[in-house]
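So this first bit is one chain, no partners, the form predicted alone, shown in structure tokens.
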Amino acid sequence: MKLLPRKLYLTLLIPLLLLLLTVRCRETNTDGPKKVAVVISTLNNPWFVVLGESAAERARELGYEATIFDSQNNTSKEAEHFENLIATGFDAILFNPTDSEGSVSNVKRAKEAGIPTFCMDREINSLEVATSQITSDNFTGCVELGEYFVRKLSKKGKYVELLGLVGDNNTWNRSKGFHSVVDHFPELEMVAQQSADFDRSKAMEVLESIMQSNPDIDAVFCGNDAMAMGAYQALVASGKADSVMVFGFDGAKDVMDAIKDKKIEATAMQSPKQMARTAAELANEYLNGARNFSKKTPLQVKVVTQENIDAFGAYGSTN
């Protein structure tokens, strides 16, 4: 008989031991309680370390062992924890992806595993794989954030808008819902679009490269709060920071004190806590034998300004 090479052999045994491990693992963890990871894009941001912590506290309190893992905005970590979690037998996965796109193969993975999913705050391009996908309305609450913002302005002026991660569809969302009300008005003029990746210290090195070419601006769009705070920063650099209106979107505690303090002009009350507690909820549901999932669940965002901040909380309510 002729035998197989080597490689070969390793090719077709090492996803077998894959397999059998995972299985052993679902076989060892029944005796305890049931495993549930809450896989977050980045924890640089203290939005999405609300997030994270919210998640794994609602999961505990539900009985399960959780743990939170940080992708650092990283697509490969992100399929590092993904593979990990699968062999390692995870009950179920609270999932901010890094991708809307790139994410999709990771997901996919943990459903063939038998592992539902439940994305939080950023969704996947796809309505197969996840169980469920929980998010902010982001293009209606940026619908009603440009209409504040072009009475700010009162339909005219220059501004500058910075993008979120290109690879993320909250990005073109809330974009998208910002433009269908402020393109209306021709005398808005958008001198500068780029992207800041959802980062303060970026925001304000964009910001501060856009101003060296166009010093005269009235307002800033921001498509998160850490841009917002990065963009007020360099404002302030600038000594601008009286004369240009900055407009953010998450309701993050450091931009909810600068509006009381009126620093910055407004943003867009999406709450973490609420998508978090919402997720670990379902996959409770899902671990107790329901099966029936809305594809998509969208949570209404506000927005918030110096004149209806007394009325809220930072990362929204708890309820």
The other form holds:
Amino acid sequence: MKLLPRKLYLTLLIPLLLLLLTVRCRETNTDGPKKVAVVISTLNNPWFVVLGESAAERARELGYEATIFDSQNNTSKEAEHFENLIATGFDAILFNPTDSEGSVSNVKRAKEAGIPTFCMDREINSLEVATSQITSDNFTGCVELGEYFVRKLSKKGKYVELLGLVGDNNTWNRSKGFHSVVDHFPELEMVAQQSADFDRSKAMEVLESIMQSNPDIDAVFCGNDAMAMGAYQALVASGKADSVMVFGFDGAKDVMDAIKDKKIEATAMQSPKQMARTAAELANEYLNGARNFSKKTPLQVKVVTQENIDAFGAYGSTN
Amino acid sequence: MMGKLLKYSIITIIILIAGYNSVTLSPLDEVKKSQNDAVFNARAYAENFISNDVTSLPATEVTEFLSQISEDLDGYTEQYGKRLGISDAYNFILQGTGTVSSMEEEYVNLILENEKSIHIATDFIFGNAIRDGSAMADIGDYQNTMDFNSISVELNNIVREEIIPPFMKKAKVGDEVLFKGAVTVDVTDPQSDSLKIIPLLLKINE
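Structure of the form predicted in complex with its partner chain, please, following the form predicted alone?
Let us now look at the entire complex, which starts with that chain.
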């Protein structure tokens, strides 16, 4: 038998070896339950911990092996997680992005590897790569919160707005929803609008600083509940907690308790539990053959006030 | 020496003119607005809908609607209401005739043929009742959800600016009013005795 020329042999063998290596890198999981990755922007915030744990819990209930990855609010860390979970053969990703633009390429890589991604809470700026995006209807929630705000202030007064992270779509969806109502009432004057990065301590510092030049405010609208708690602390420290109304957004436990205690006026209840469960259930449908998904699934956000607080539990659970 | 000075002066002037003309400073808000306008013009989209689609928009008779939701709120809203994503809030397009019984700060109260009353909103025109009740737009078609939200904002602006003022100039207690409008019903808090209809059409029968 005549051997193949050495050059031709190498030409065929090397690509074959490379192909085998590539296939080996994307392990297939034939034994045991299918694997679902839950990739969360940060686990340094109780709200996102609830989101991640609820997603993993529902995935496990549905018979999957679920692993939570913490991106630590870092898009590079998130990219590493995606590389690893693609290589180790995960079957679906329940994903809370760190960045609406920067996270698109990660989801695209997963799609190219045949892994469906279901975004939770935060959108990515693409309709093409994620299988579905399950998010809170932040804008409408803040429209309703804005109406309540206007009525509580009897359509007049001075207020401060504390924004979340300026690069986050949710920050602007909330702010725009609020202003789409409040700006129609000319006797409501916004004396300051500053970012406190969704952070409690920073909100306290920012509001303390604002109140030095604006001591006569009537209300503070905060883009999340952590900032609402920080704002409330600043008001307590300055002896104005009883005269200035604070409004938050999220439905976090400490703010729900503060509403019950009549310290904070209202919040808008997002449900990380429902969002996470919906994402896990859609992933389950996908893995069982469904392919027709709505590109975006918004979840209703409800206004929680001192009048209706008894109908709600923290993080979207119902009493 | 003089020639060199002239040469460098001309070169400097050319660089300054080229630099000045190659850089334009504009407020960030204006740039963002013009970029958004280029992508999607929510006002034009909303105006087109109000001008061309409202008359032919299918609507439920308000008396029939009130009767159905009082009998089976959950069943009726689930079957006939339109909602956005996962929500307890269902939207409907309604039409009917009623008599003005009072004119309040935020609404006009109409008494219907069946003696029930509804509120035609004249202030606090907010929310998504028109957009979602008419199903004129699908959120899945909008990469930027703010574009989708802007449709509601502009629809409400048109109602506030163009539909309500001419009606309020003429309307008085005792007038018979023909209306078409949108309503949102939250099944967890239906408030069916004081439903607020965002008007799309208002006509006083002379």
